[in-house]
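Shown next as structure tokens: one chain only, the form predicted alone.
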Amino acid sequence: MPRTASKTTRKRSKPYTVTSSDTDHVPSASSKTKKSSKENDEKYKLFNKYANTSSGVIDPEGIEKLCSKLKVSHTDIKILMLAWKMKSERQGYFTKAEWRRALKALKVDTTKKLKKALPELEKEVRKPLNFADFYAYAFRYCLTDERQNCIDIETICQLLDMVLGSTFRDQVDHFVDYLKIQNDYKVSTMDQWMGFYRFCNEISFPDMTNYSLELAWPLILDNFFEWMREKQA
């Protein structure tokens, strides 16, 4: 007899259904929003806690009320590393703009959390790459006009000594020494100001055997320079 070919009989499978069960544990766009919308009104109700109502702003009254809140002075350099982390264009004062974007970035919307996110910030800041920008800024975040491009030394003397005092503690002492007492300057640019931080990385101090007049250091180093051998002789 011829053989036959057996049918293999296949089922039909049934289009698959998408169930209640299935979805519960992915987050909806919908509701991915409503979280960054619940998460953004947190930031706002706090930054409203500390703003200038007239204004919209947090003010030097609001910091000085926030710091209070966070226990920490208003000179203490952790506030204006918070100002750094914000990008904050203005000495005391906060816009809801900056705010949000420093909160965002350090994932509190409490003051509670904010307090306890500041030694991680501060470790953050002092990271070499960073520390640099940071450096730099503070010397951009003293400019209290939009056509200054200098500071005066008595305030870059408190500034050394906030922002450099703890890492190069000797040199910033007798670098300020030095401010207080010479009579060639009464105001510091940006360019003298990053020099010392140059100065401090790369001159072994005290003994600065390897600074040289012939190099291009700024003039009110070299001027330093020669005061401390004369102090050494």
Contents of the next structure:
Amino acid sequence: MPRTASKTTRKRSKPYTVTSSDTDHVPSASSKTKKSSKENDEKYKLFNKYANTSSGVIDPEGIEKLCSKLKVSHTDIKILMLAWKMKSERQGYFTKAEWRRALKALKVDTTKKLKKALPELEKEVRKPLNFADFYAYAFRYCLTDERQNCIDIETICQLLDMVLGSTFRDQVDHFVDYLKIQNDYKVSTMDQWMGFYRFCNEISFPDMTNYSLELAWPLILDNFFEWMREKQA
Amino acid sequence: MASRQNPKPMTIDEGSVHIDPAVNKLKRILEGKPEPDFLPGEYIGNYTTIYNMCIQKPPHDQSQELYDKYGGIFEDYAKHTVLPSIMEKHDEYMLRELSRRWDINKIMVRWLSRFFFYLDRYFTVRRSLPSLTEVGMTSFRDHVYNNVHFNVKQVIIALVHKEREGQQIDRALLKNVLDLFVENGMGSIKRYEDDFEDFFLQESASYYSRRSSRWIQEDSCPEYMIKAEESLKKEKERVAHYLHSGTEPKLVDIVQTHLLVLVAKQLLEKENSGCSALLRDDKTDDLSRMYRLYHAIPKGLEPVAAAFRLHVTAEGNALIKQAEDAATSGSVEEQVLVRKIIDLHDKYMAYVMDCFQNDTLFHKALKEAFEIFCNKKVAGSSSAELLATFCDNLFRKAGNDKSNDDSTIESTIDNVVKLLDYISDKDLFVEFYRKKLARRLLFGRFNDDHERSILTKLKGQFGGQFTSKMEGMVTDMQLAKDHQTGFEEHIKNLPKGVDFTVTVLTTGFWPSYKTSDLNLPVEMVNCIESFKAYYAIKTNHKRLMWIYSLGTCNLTGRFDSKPIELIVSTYQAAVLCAFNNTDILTYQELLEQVNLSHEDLVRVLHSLSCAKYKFLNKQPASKTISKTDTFEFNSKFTDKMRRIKVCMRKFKKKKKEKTKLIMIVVKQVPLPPVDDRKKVVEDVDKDRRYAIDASLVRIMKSRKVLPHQQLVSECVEQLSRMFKPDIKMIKKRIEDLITRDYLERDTENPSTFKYVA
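The form predicted together with its partner chain is what I want next, because the block you gave corresponds to the form predicted alone; please supply it.
To see the whole picture, the full complex is given below, headed by that same chain.
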């Protein structure tokens, strides 16, 4: 049977799906479907290994299981990166469609292969263009409510550590110290979140000689800057 | 002599036989030797000789030879006679000789060029050669001038120095010699400049530099300035008398630089006589001189204006400090302080107008100085508050103080408006003023004319929005009077109740007041109801909100010894009237009956039972009110007065019936001042946040895209009429607007904002 050329338009309704989450499939009635369905089969089998059978999605418990299989901690950035790759919308839950999306993109269908693919994924995400997108995604992912648009400081500290800790250790440590002792802000907005990222990229640290209070940096960073200066004096 | 028809060509040597004697004769005449003048015949003869030699047909045309001879005459004379005669002399004598020789040369050129004139008609023109005059003058320049000008210049400069030191010199001589320099430039001023002027200016510079060093040490500022003025005058005279006019600006510049500009700081800051001292001691002449001198120098006034500003700021700061030191228990004597600041302003404005010729630079310096110290806090109070308090006291006392007649008050009001201009937190002033205005209008006597006058002036200076609420308040008082008359008419025919006055205020104009669900005594309730009925007839759609916290009542206390009239607040009246029906009441019972808050009830009871006059007896008789206390009407109370006014602190008990009740709604019992101030500041801060938001949105809506810095500066500019916004607050508001999706950062350039439609 001739191998199908492209695998990109494989969206088909599956007779054995439990959820209606994959309604984004376009039925194609080519002979490749059989082969593709077999490949998808694998992915779904894998999915079902971790999914909660009643809800039809991978829930936090399932993710824990996945993490232990992958031998990563569930606070590891790689899981977040996986979520990003999936374009997962809800923190702690992976839907079938999201799952398939990621596995397809990574070209894996077993846990072992997935584990092997993670370092590659990390490399890809760390590319500057992708990282900015990933960084913004990380914030949105933590929002629990549709109407909510800010995250409490405690969570922000953890998130900063997770997302920027490896590349900007120094800055993150000082940020987190400051955020913990300041009282002006109890939550952080997306604008401030992105501001941190720009700060890490643009401002030399810890001298911060190219920072200026006159510029359009978010106020929280102005306060951080002044606090640092006081400490350094 | 050859005939006209067939003239025999004359050679130059033959011609010289005729020419040379004429030349020598001329020389002798010019040198002043005894020699008869030329006869007309001789003159014509000389001319003709030359003429003939010129028209001889080539190759006998002697023009070139004649031209050369002419030049040779001058050169010869210059080298062998003129130059030596000058060189052998010195100093002034050399100058005289030079001048003489120059004059001689000029005449010689004139005469000889007449003799040789025919050359100029054709020869020099055709061959594009220098004219005879030019030759003669160039010869002098090349052979005489070029060799002597250096020494001559030295002499001249020495003479100038002599004159500067006070001696007389021959100015006419110098003028001649310097004219000579100019003319030897042959149309260009360069020789004068290079050979004389440059050295002269250099010498002048070092002269005045030395002078200024000495004077600045020895003389006071006014003395120095007089000398400087004198020097400038003398130098200008010098130019007029013997220097070329083009030297004047350069010379003046040098003198000014050395005498005034380079020492400006030292001069102006001289202790005991510098700018500061002159201002302090009213030395208007010296200050005017200072202005005149520095005005002529480009940017020269800047150090003077700076010194002026520093001085005024120091004076202002001293006043502030004085007031701080004098402030006892945290309250500032603002009457004294504000008056002093007004006087300071008048004094220094007078300087600006007179001595400083109304120069904008000085207006600006004055403004900046005042802005610095007028915005300082004095013992915790902002200047906005102090000014508002000042106005309050001014108007309160206006009626009583005879010395404060209308025109004084008017001029004081003008001054207040001027001062307000320097205060950046104008909105804070408005708030404080409004609060105090409310008290004045409701509780005290107020002068409608004065109140309206200041509001009109404020409106003129700061716009209608500034004063709209306050004007509303004043108008309300007028309307209230009308209402009251109407009301009295209305109840005329009804059974007589208690006398009752109501003041109706428009919310929004007035500061906000707390309401409470006070349980009124029944007599008062009737009054309220009847007014409500009247008001409903008069107007539709308006709800009345009763503010009992501001009312006052006149009650008669039927004490054993004698009845005493008590003037109390409505709250106090309510509590006292509770004892009309029973003698003893517990705290809890009172609380239920009167329905005040704990805080208010405690204050009321305290003033009635623990203060100066004890209308109620308290069990136990401690100094503070507690919730377990019991109160009894003190029928034994008495006082020598027939009428007692009770402040909230000291409550007097009132007992028994009231025969008269006067209630004025909306009257404020004074709160402790500190709480008041805090509240005002909080309210103003809140309003500012809204104002900043509105301004930011307005700007972004019209500009659509704007970089951060521009947005901030435009916002500050827009709001500057009312207050100076804090940059941090603006930043915070911007972030808030981003969160609320009014604005967003540009993705390419995060320091630029875009309006989100």
